[in-house]
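To begin, one chain is listed below as C-alpha cells, in the form predicted on its own.
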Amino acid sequence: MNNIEIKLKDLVKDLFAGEKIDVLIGYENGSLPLRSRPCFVHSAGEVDRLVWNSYCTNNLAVYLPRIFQRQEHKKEETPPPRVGIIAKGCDARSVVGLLKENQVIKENIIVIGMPCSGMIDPAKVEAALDGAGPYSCQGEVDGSLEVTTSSGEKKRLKREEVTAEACLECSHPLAEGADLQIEGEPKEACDERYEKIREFEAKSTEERWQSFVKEISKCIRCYACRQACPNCYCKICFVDQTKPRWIGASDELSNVMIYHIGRIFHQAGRCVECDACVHACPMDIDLRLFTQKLVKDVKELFDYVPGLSVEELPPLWTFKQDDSQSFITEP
C-alpha cells in the first residue's frame, strides 16, 4: 500500500466517525491488469477497498447528478445524501461545472483532491506489448511500467509512453478548490498542448469534414460515449425522443452524425477533456480531436477554461459586446 492510499484511508474513515458524510464514491481493485473501478463506501468498515495508483481513469462525477435527482414519485422528500468524492484535477472540474448547473448541493458534497500523476492507458500498453497476449503488471519501477506476457517474458515500457492522451496534455492536475487535499506530487501542468488539433485546423473545410465522416463511421450507436461523460445528465436525450423525433434509430451515417455534432457541441465551454468518453467507446474513436477542438475555440474566443471557477459565468450563458464573432462566418 503506498503513502498516499494510506492518508486517503485515514482521511475516509474521519469523515465517516465524524458523520461528516453517507457515502464516498472513490476506486478499487479491478478484475483486469492495469484498471482500477468506481467503489460506493457506505461505511468505515468497508473503506479498506479503497486504492489509489494510476489506473484510477474514470471520472466519478458522472454518478453525481443521478445521486442528487429528485425521487419524483416519492410519497416523502428524503433529504439528500452527504457524499464524498475522490477526484483527480479533472474530476474536481467536472464537480465545479455540475455545481453550476445545479445537478450538485454544494452543502452535500466532500470533493477530497487527489495529487494526479498521470494515468496509464491499457489501450497503450496492449500496443506496445504487440500481441504478447494476456500479461500481468507487478507495478511502476524507476518511471516504467514493469509486465509479464502470458509467456513468462518480463517487459518494462517507458511509463510516459503509455500514459492517455488526456494525462499528457492536462493543464490542471491538481484538483483546484478542492474540500480536502491529500498531498502528493502531481504531475507538472502541460504548456504545449493542441499540437494535433493546430493540424487538423490546417487542413481545409472539405479535409476536416472528411475526416469527421472517417471517424464517426465508425460509430455503432452504443451511447457508451454519452453515459460515461459526467455532462450527459439529461433524462430523456434529443436522441432518444420521440415527440418529437429529432433523429432515425438507425445507425445510418446521417443519424450518427446528427448524434455526435449534437453531443459534441453540447460540450462546448462544459468540457474538461477527462477523455471519458474516449475510453469508454469500444471503436477507438477520436473524440478527442472533436471535443478538445471545442476546448481551444472556447479558449480562444471568450478566454474561458470550464471547472476552475463556480462564480465565473460560462461563454454562453452570457453575451459581452467585445465577443468574437468570426465563428458564425469563419468555421
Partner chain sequence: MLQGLIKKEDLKKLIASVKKEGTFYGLIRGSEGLSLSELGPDDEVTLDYSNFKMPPKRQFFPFSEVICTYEDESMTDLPLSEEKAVIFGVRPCDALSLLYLDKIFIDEKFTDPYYRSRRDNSLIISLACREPLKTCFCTSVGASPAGKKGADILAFEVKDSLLFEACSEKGTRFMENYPAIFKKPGKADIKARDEEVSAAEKRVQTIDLSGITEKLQGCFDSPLWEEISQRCLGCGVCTYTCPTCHCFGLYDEKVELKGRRIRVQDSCMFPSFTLEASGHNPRTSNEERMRQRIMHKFRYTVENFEDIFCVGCGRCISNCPVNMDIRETLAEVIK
Contents of the next structure:
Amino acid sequence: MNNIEIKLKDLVKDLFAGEKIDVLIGYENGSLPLRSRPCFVHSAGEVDRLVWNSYCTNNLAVYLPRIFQRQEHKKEETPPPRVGIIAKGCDARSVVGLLKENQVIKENIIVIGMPCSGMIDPAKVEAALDGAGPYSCQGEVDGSLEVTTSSGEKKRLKREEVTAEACLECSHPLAEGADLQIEGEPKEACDERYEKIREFEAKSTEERWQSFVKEISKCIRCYACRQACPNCYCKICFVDQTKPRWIGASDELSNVMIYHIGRIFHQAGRCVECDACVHACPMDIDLRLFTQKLVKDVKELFDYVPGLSVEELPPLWTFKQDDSQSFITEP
Amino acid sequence: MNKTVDNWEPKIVAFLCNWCSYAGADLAGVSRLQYPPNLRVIRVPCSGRINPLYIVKALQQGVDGVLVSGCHPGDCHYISGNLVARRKFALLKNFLAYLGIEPERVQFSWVSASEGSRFAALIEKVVDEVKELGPAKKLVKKGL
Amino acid sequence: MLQGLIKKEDLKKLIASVKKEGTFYGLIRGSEGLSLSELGPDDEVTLDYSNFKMPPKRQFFPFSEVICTYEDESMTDLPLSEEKAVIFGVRPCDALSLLYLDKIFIDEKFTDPYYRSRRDNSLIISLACREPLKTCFCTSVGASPAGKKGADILAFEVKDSLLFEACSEKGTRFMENYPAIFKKPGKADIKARDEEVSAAEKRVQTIDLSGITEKLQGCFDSPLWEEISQRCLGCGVCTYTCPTCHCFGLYDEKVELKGRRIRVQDSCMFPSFTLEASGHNPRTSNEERMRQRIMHKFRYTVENFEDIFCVGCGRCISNCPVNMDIRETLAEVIK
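Could you give the coordinates for the form predicted together with the partner chain, as opposed to the form predicted on its own above?
Whole complex next, starting from this chain.
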C-alpha cells in the first residue's frame, strides 16, 4: 500500500469519526487488471476498500448532480447528504463547474485533493502488448509498468508511453482549491497543448470532414460519453426529447453526428478535458479531437479556462463589448 | 469550382430577429429592392433565441445554407441578447468549420430595421456563396 | 459426424467458392480494430483474437432498419433479405446466443420475417476458443469454448490447419459441397484438438449460479439493487454489446405524407425505454433499471423460455466504463 493511500484512509476515517460526511465517493479495486473503479463508502468501517493508484481514471464528479438531485426527486424530509469526494485535478475542476451551475450544495461537499501523477490508459497498454490477449499487471517499478502476458512473458512498459492522453496534456494535475489536500508529488503541468488540434485545423475541409465521418461512424449510440460526463446532467437530454424530437433514433449518420455536435457544443466553456467521455467510449472514438477544439477556442476567444474559480462567470453567460466578430458576414 | 446543377436553386433558411433584421427585410420589400428569392424566413424574438440545434437541424433537413441575423451590437431590443449570442455563434461557426462543414453554409450577420439595402446585399452575397458550393450533402439525412 | 481438415492458407479457396453463391463474413483487423466484415479471397482472415467487440446479433438484428415506407394511403413493406451468407469466426458463446434470439424472433405465433430471412439464409461457422479472456464465464451459463449449440459447423485450430466439424444438417451439406477443399483429418489432429479443448475449458473462470432464478424471484424489493446500481452510469454499453439483448422500439420518420417506419434497438438502461405517452415513467431510477436487466436475463427468460439469456461472453464487463461486473452482481444476489 502506498503512502498516499495510507494518508487518504486516515483522513477519511477522521472525516467519518468527526461526522463531517455521510458518504465518500472514492475508488476501489476493480475486477480487471489496470482498473480501479468508483465506490461509495458510507462508514469508517468500509474505508479500507479505498485505493489510490494509477488506474483511477473515472471522473467521480459525475455522481454529484444525481446525489443531490435525487434527494429533491424523492422529496424526502431528510437533509441532503454531506459528501466527501476524492478528486484529481480534473475531478476538482468539474466540481467547481458544478458548484457554479448550482448542481452541488457548497456546504455539503468536501473535496479531497489528490496529488495526481497521471493515470494509465488500459487501451494504450493493450496496444503496446499488440493484442497478446489477457495479461496481468504487477504494478509500477521505477517509472515502468510491469505486465505479464498470458504466455508468461514479462514486459516493462514506460509509464509515459501508457499514460492517458488527457493526463499527458493535463494543465492542472493538482486539485487547486480543494478543501483538504493529500500531500504528495503531483505530475508537472503541461504547457505544450493543442498540437493535435492545430494539425487538424491545418487540414483541408474535405479531409476534416472525412475524419469526422470516420470517427462518428463507429458510434453505437450507447451514450456512454454523455453518462460519464460530469457536465451532462440535464434531466432530459436533447436526444431523448420527443416534443420536438430533435434527432431520429436510428444510427443513420446524420443523427449520430448531430448528437455528438450537440453534446460537445453543450460543453463549450465547461469541458475540463478530463476525457471521461473518451475513456467511457466502447468503440474508441477519438472524441478528444473534437472536445478539445472548443476548449482551445474558448481560451483563445474569451480567455477563459473552465473549473478554476467558482465566482468567475462562464464565458457563454456573459459577453464583452469588444468580443471578436470577425466571423460576421458583411455584405 | 462551380458544382451547380442545371436549374438548381439553393434553399436557405434565415433566422431573423423580430426587432431589427426582420424589419430590415420588410424595409427591403417595401422599398422594392430586388434580392434572390431563395430565403425561407423564420422570425425569432432575438438572435439570442437561436439554439445551435436549430441550425444543425436545418442542415439535417436538407437546406443548403443557414443565415442568422440580429440587431447590431448595442442595438438589441433586450439590451444584450445579441452580445451573448455573438459568443455562441463565434464558437459554433468555428466548430462546424472544424468538423469539415463548408463555412459558407452557416453565416451570421447584423442588419438593423433601417438597413433595407444592406439586407438585400447580404442575401445576394449569401445566396451567391451557397450557389457556388452546390447542394448540401454533409449532415443531410439520407433516404427521406 | 462429418469432419474435414483445411489448411489455413486454403481458407482463401473456400472464400472464393462461397463468394460464387453468397457473401463470406469473417474477421479482419482493420484500422478500426477487429470487426466482422465481408471478405474477399484476398483478405487476410484473422484467427488470432479472443472475441470481437460487437456481437453477431448485429448481422441479423441490426441496430436500426427500415421495415416499411408509406406515402399517402399506401404502405410498402421492405423486401426480405435474400443474401446467402456464411459467417465465419463467431465464438461458440455467441453462436449459442443466436439460439436464444431465435426464441424471441422466430416464434410459432409471432415470427419476425426480417430476422428470420437473415437467419435462414446464413450458415454459422464458429471457431472454438483457445484463450478465454479474464471476463469469460461461458461454462457457468451453459456455453463452452468448444460448444456446438447454435453453430452449423464448429472449427478448431489445429497447428497450421482448421478442423471443421459439421454440427447441423445445413453444415453437413455445406461441407459436402466442397469435397476438394476438405481433407480427412488424421487421428493425431483429433487428439490435438481434444487436448486444446479441455485445456481451454479449464482456463475459463467459473461462477456459481445455482438457484439464481429462485433467488431473483425473492428479491424484487430488496435494498440490494440500490447498493449494486450506485456506481452504474446508466449508459447502454452493456445492453448494446450484449449478444442476447434484443429489445427494440419503433419510430416513424416522415415528411408531409411520406415516411418510413424504423426499428431501432433500445436499451432498458435508458429512462426513455419505459417512458409512456402520457409522460409517466414507471421505471424512474437507475436501480429499477439495473434490476430489470438482471431479472430479464436470469429470471424472466427462464420462466418464459427455460433458458438464462446470458452466454458468458463478458462484453458487458470489459466494456463498462465503471467496471460493473455482472459476475459480482450475481454473486451478491445469490449471497
